[in-house]
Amino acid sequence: MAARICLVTGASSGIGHATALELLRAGHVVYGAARRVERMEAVRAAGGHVLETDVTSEADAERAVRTILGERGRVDVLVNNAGAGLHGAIEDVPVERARRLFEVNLFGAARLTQLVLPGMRERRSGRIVNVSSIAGRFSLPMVAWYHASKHALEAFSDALRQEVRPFGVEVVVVEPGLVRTEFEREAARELRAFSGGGAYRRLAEAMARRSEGLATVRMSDPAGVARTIRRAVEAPRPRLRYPTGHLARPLLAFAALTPDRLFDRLVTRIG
């Protein structure tokens, strides 16, 4: 397979870092974009290119794409992986924090997509891989804003796919399940900080303890998700969605098949 010019966001840690390295091992040209460039030395050492980029910054996004076009003439693959989490009751979490979350999880991906699409359309070739989550297919209490951002990314991806298919551009959604990443470790702290002392404290504490309990549960390594992303990048005819990682498919099936009221009772159970 000919090497593809790939831009991977959120490449300083977790799934993005593993994806940049996986694509490099597969022989592709990789530009890793993230705010924390000091954490991308492994990407640079493996032959990748490092771009200091905050996906919520219009100037940074434009500079990143302009740099790649100037050096390579095209972007073949955009992996929108940069993401953040947010935990707490809807009533307790400041809306400004939720806006910032959407800036990362949705609007950052959307702007980069807008920037690479003209070239992809002109060449009638290109692939956009949006890293969503199984959280984009159902909702849990105390994680409303994160779920909402991933639901939005799923809907955005579906509409984008329908719009760009006539131009030879493909859109793929990757939906990780239980994966050991940095922001999962922040869940319990955020739950207690936002909702640990108010009207929702009992449910917040129950969810915090469940989150802490995940430390004893088998979770997927980000490298496994990275291998799935590489398949999505390289497949001649990729699937539209790739659930991947520990329990991704069983949890999606459970959410789809369980009646709503029963699902609500199960996920809000305390004690």
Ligand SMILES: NC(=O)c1ccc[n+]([C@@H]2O[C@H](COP(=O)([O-])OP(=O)(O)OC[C@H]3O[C@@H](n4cnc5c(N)ncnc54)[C@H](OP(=O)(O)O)[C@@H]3O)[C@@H](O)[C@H]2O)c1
Contents of the next structure:
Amino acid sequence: MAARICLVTGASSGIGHATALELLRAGHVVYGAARRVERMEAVRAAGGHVLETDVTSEADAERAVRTILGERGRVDVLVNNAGAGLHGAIEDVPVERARRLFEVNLFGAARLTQLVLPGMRERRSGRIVNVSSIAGRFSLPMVAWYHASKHALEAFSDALRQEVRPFGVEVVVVEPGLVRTEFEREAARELRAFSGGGAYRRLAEAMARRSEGLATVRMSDPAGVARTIRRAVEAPRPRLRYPTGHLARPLLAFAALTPDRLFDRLVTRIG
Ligand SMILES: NC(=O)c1ccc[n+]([C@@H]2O[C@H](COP(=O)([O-])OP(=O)(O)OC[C@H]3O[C@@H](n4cnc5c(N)ncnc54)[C@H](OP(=O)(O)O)[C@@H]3O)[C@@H](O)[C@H]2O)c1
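Could you present the same protein in the form predicted in complex with this ligand, rather than the form predicted on its own shown above?
Below: every chain and molecule of the assembly, starting with the one above.
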């Protein structure tokens, strides 16, 4: 397989870090992008390139793509993986925080997509892999903004796929389940800070305990998700969606098959 020129965002931790290493092992040219460059030393050591990039910054996004185009002439694959969470009741979380979340989870991915598309269209070849989540297919209380951002990314990806397919560009959505990364680190603290003292405190505390309990729950290794992303990058005819990681398929099936009111009752049971 010919080496692809790949840009992987969020390569400093978790799924993005593992993906950068997996794609390097497969012989691809990899540019890892994130804010914490010191956390991408392993990517550099494995032969990858490191770009200090805040995906919410227009200047950073432009510079990252310009650097790759200058050095390689093209971007074959964009893996929009950079992402963050936000926990707390809708009534309690300042909308400004939600806006910032969307800047990373949706608009950052969208801007990079805009920057790589002209070259992909001209060459009639390219692939955009958006790392969504099973959270993009159903919603839970106290995580509204994260769910909303991933639902938005799913909708964005569907429309993008419909627009760019005639130009030979593929769009793939990867939907991880429970994966052990730094992702949940702030969850319990945010739940208590935003909603621990008000009308939603019981549910917030229950969710915080559930999040803390995840430390003992089986979760997938990010390397497994990285292998799925590699398949999504390399498959001659990729699937549109790749659920991957612990509980991804059963939870998606459960959410799809459970009537809405029953789903609501089940996920708001406190305790
Ligand atoms: N872990 C899970 O169970 C799970 C499940 C489903 C979906 N996901 C999705 O998987 C993706 C990766 O998450 P993870 O689990 O690997 O979490 P993680 O370990 O917390 O990694 C998040 C990555 O995103 C980067 N990032 C955050 N804000 C950024 C910004 N403004 N600019 C550039 N990079 C930024 C971080 O880099 P810097 O801080 O260095 O910038 C980091 O590399 C996310 O999109 C997440 O929604 C995770």
